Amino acid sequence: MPTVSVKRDLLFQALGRTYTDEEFDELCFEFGLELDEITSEKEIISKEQGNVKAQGASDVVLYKIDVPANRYDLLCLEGLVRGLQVFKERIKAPVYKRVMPNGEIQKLIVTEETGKVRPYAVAAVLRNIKFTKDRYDSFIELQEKLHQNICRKRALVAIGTHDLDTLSGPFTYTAKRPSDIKFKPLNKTKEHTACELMNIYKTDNHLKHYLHIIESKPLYPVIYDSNGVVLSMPPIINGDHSKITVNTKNVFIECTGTDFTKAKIVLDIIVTMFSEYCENQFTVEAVEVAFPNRKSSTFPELAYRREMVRADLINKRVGIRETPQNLAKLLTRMYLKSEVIGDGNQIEIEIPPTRADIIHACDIVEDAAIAYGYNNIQMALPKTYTIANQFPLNKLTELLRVDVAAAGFTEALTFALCSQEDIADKLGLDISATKAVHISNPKTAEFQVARTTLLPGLLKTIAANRKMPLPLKLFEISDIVVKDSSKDVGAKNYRHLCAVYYNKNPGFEIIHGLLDRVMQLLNVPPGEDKGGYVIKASEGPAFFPGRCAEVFARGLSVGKLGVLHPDVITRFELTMPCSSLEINIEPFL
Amino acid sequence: MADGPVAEQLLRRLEAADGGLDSAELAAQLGVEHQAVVGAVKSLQALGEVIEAELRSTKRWELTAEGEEMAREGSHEARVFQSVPAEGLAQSELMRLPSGKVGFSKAMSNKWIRVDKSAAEGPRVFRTVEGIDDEVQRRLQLVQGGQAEKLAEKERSELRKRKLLTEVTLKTYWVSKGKAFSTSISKQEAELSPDMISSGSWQNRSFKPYNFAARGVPPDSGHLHPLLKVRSQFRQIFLEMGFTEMPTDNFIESSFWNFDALFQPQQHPARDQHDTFFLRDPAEALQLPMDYVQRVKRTHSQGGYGSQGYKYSWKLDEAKKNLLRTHTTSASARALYRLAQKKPFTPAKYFSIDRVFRNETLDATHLAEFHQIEGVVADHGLNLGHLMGVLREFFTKLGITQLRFKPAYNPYTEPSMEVFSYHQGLKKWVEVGNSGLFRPEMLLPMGLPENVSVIAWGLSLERPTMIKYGINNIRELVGHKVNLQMVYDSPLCRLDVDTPRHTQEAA
């Protein structure tokens, strides 16, 4: 959930009012949102770097709010303060529009070349706009929420702005070896070829994360004007030439990207969001984007979308009997201008460019529902009559851990995840013998595998509890997860009982003495026939030789039960014999 | 039959003794050790009120060992004098004597002898008196004797700085007669045994009294884990509430039954490598039910039952890849695929609790794998009035009673609410569980008909168990860094009860 920090005081006067920290943070649950933070930039320095370096930071209040990640319309100061305004019905949703410029429309012409790295780019211009120095910050950090939100990290999209009269169109938007792409970048003192400027950012805390986007690409995406000026190299870097800066007048925008959809979405945003500081507000100039298959359209869409949704189904919905009439009202409350039309039971809806997030008539149910209140609703159960099951394997697991501890044994919670030390080398197996499944991406080694036994997590148990009296006796009734190509997803878990026994003696018998209780609450009589149960002499690279048996139940082999090998107690930082017994429960079922 | 001679003796001299006793007299006239009677005072003590003992501390004069045998031979010098004959002795030779050292220079300052420097063999030691008086001995006879109080001050500090004395502390035992005194008394038993049952001699025999202050021998059990004891509390709860178990024995899910059946876009975070365990073996899923498959695919990149879609181009590759699932609710979309596969519709109440697993930053409340509590519900024209009555329902059966709503987002819930309850201890709303209606393009795409709607909410199991049993580090509880003690301590899990939190004390 993307977090907006905005400063109280300016938020105040936008909306027109004062409240107390208390009534903003009910509004703010009330609307969906979350006052997550009283803050100062020196608080928040101080607790992040120490008084020291906060002596002299502004302790101008800071209120830090969290939106809701489909509401890109409220990522800054702009948006939040219109939704609100309008929420209490202070202002009408102003209208957005697209216009065409007195003399020439601006032009970007596509070149094929984007197609392989970064195909899609839009762009609209801001004229005669007004910033100061907090419309100029909250303009730039508006571009960075989107950037790490909707534009995932740039990767999707990524945004440029750019002082439009320092250039001259023609835009071409293109594709080049990094080689011959030079130019000097925003905020560097000299012009760079894109090689070196790959190279310099390597080390920039910020530039680094968005290299890989492009990095391996034989052509870097780059926009020129027709004077051969570099706007920006997306998705990493804008060029200084163009840089807007508190007193520029005409921004010109540019996003490109890999999904065209998202790519309008953003240029929406931000054109809705900042046009209010422009001199006709609520205006943008359009610009017009030539693509390489000859066709060209305007930008930005700005597009007014109407959906039609029956007043009974938004209370039917949400468990309320409102009119139609009072049901448009609550709608047009969310930023959805609605009137009922038709035959008095139609509510048509108008979807705003800001409201990207509305996809369909749930959408708009909600919003309704929001308008209510949630918290208004009239509670009710459900009518659903049904019966309930428990599922087999939970049922047996839940009968057998009652009773395992009844038999004193102390139930452990061991993690499903772990290294392949754990399961493999520790326990004397190769890893290839165990049909683990491996994790792509671990961020340690605790998470390299899928446990394919119980028995490490309970050993490791034992270990962080070395200063508990003798004996410990522990088990675990919970899942093991090995390769299994007869299932859609290639894995299987299996549900597997472990327990194990540690004192100054092995004690073999205690841990064969709970075999037999486990079987005797089976029902499945010792014996090789009529579905009993034996062991049999066995070995395994775990156990200690000739104190290894194998359990047979049913005829089916489940499991084994012996005395651990001291290599495998060493190895678990353990010094004190112990016998452990596993088997797989589900032949049981 | 009294408890020894000792203590027998000392019945018979209280009942004649005027008032009470002293322990360490009583040792005197005996003739034993002072601890022997210490020891039947104590026994006699322990019979109830018997006899009264007041603890006194007295001080005492005793006789070192150096000082007993000089009570018995005589001092140093008095023997010193004593070998000297009257024709006189070489002082060599009388140095030689046990004595000699000691006794010379004493002997020589009391002048009872005189040295001779100028003898023909060597210096001569002879008598200066004809007999002495042995004053040391005297004084130390009456010290053993017991009567140290007849020495004046300084002669016993003389007597101690020649470490013949030393002054001790003795604990001893001013006994008078009890309540309930008798010369007869029997000893009592400890215990009741099958003899005396058998025998009836139960019935004549008077038994030691317990001590009720002390603790109890503590039993020799095994414990169930307390997450686990309230994960049976939950599953309970949804039994109770009519709730069918869903299957969640699967950890591994592919990308489509955990995102793409969700409507959860390909691009979003959530699906990112720094959010999610994905499979390196094996890495894609082997089979997908693909005519559902394109019905997702269709209304993920061009929309459909009523919805606008992404608009992005779906990928197949994308879908397949296996994780660890990130949430039950991919279990929730097997089940409900598998109910809209059954015609006619019949309504469903499911439930899940099992692991997930997310590739997250470690703290003291987030570990990469923990338990989810999901519950859901399937019918027509279920709406958000009827998920928060389950709501209440459900949360009430969790000792909580005062709940809010708010507003969230979703990636697959529309209309979506967060559940915030008071919390009052913390005396603020704290969130609780998430909340929803499955969107229109999960359900519709698996076939449910048009106007069913589920309701479906979902929590953690380590949230709830750790403000109830009040533990601040997740990683006492869960996996192997497990407190054990705090396993064996932790009381029954009633979650509707509220329970003081004497465990974290005593730990």
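Here the rigid core means the biggest group of C-alpha atoms that line up within 1.5 Å when the two forms are laid on top of each other. Positions refer to the first chain, counted from 1. Predicted model only: the values in this text are computed from it and were never measured. What changes on going to the form predicted alone:
Taking 2 Å as the criterion, Val309 does not count as shifted between these two forms: its C-alpha moves by less than this amount when the rigid core is aligned.
Fitting the two forms on the rigid core leaves the C-alpha of Tyr533 displaced by at least 2 angstroms between these two forms.
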Contents of the next structure:
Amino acid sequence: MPTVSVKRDLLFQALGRTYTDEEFDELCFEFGLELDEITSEKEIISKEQGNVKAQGASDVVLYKIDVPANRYDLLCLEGLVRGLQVFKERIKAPVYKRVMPNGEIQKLIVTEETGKVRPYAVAAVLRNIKFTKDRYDSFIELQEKLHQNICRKRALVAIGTHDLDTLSGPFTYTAKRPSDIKFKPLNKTKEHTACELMNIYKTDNHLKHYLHIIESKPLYPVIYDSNGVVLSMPPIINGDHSKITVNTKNVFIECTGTDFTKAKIVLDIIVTMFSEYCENQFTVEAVEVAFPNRKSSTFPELAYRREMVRADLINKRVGIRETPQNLAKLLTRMYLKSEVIGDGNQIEIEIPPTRADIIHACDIVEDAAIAYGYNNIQMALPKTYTIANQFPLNKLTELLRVDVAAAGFTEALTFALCSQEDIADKLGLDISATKAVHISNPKTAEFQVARTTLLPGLLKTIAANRKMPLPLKLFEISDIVVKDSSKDVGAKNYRHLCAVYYNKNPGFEIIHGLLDRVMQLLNVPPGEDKGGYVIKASEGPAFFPGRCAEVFARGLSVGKLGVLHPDVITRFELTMPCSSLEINIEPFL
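Having seen the form predicted in complex with the partner chain, please provide the structure of the form predicted alone.
All you get below is the one chain by itself.
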């Protein structure tokens, strides 16, 4: 859940009254939020960096409020205050309007070169807006919250805000070679090419996380005004020429991205939250966007839509007995203007542009339940009785964990993600032969793929505990993941048991003995007859030649055991012999 930090005194001033911490905590709970922490900037810095760094920091009390991830309208002070005021029936929900300018409409032209990079763009103008320091800070912070949330760290949508009075329309959104883009970026003193900027920002703690989005593209997206001034190079940085300040009166907002729907939602959220500071409150000036297919659209959409829900459906789903009129009133308090129509059981709900989270009737039912109060819903016995049962695979796993531990092995729990090197190169395999599921844009080289075997995790655990007394006997029973085109998600999990013995001698007989004990517990007799198990000589790149065996049970190959190859042991920074066993336990259910 996103956390919104607001200054307590500023919040109470906007709400028109003060609360004790306990009262505000209760108000948040009633509204479906959670007051997570009461702190200050000084206290935060003191915790993270120490008291010395905290000297001189602000003592202003901050409320940290947890907001549902899909409530984009509550990610700033303005939206939070407006939502609470409507909830407490102190104000009516405002009506947001798109207006045409008195003169010529601003125009954003999208060229076809953007098609392979970031094909979509939308825009709007906040005219005659009045910023203060707090309003400006909230405006910037909302953009950052949206970037981290619905924009998926700018991968889907990037927001650019500009001082319109420093620019001259129409604007052009195009894509060019990095060497052909040159401008002075935000808060820099001289011009740089796009190539130079990408190198500069590789050491920037904030912007380096976004470089990968366009770094490998032959063309970079860029927005110009009619004089060739660069507004921004999305999704990386804005131009310094058009940066907004507290004194900015007219703000040009552009959202570019790969998801058209989300770009429109983001634009709607920004303009609805801050249009209250415009000279004509809750009005937003339209911008015409011309697309490469010669079609033009006007943004922001600020679309209102209507949904119909039956009162008896809400009562049934929530478990209450309220009249349609009362339910309509509850929904209106949740920023969903509602009225009873038709046969007296139908409720018509108006969904404002701020509530992009309302997708289905169940979302409306949830809001009715929040407004009614979860604590006010009477507890009742369910009409249907069912008896819960443990998932068979998990039950088998728990039983095996106890008995393998009783056999003298220590359980380890390792990461489900690992590097390509761990499951391929270090085990003498080619990555293409592992059927590994790869992670898109991994944050670190340690978490590139989902593991296809439990062995590397246990060997890395032993490497981290080499100073412990020998022998080291570890086991793990967890899932591995491999590609499977027959599955709707393209991959399948298998529950594996892996055990490793590390000592001055290989200890193959100990691992073999553990296999016999596991098969005894699974009621699988030795021998090929009557559904028994056998081991047969085999080979594997991870094992010492002539010291590897394949395990067959009930006619199926379920795994391997053997002495690991010295090269494998060395690659995992180990120095002594090691034997291992890994089997799939799912065939034994």
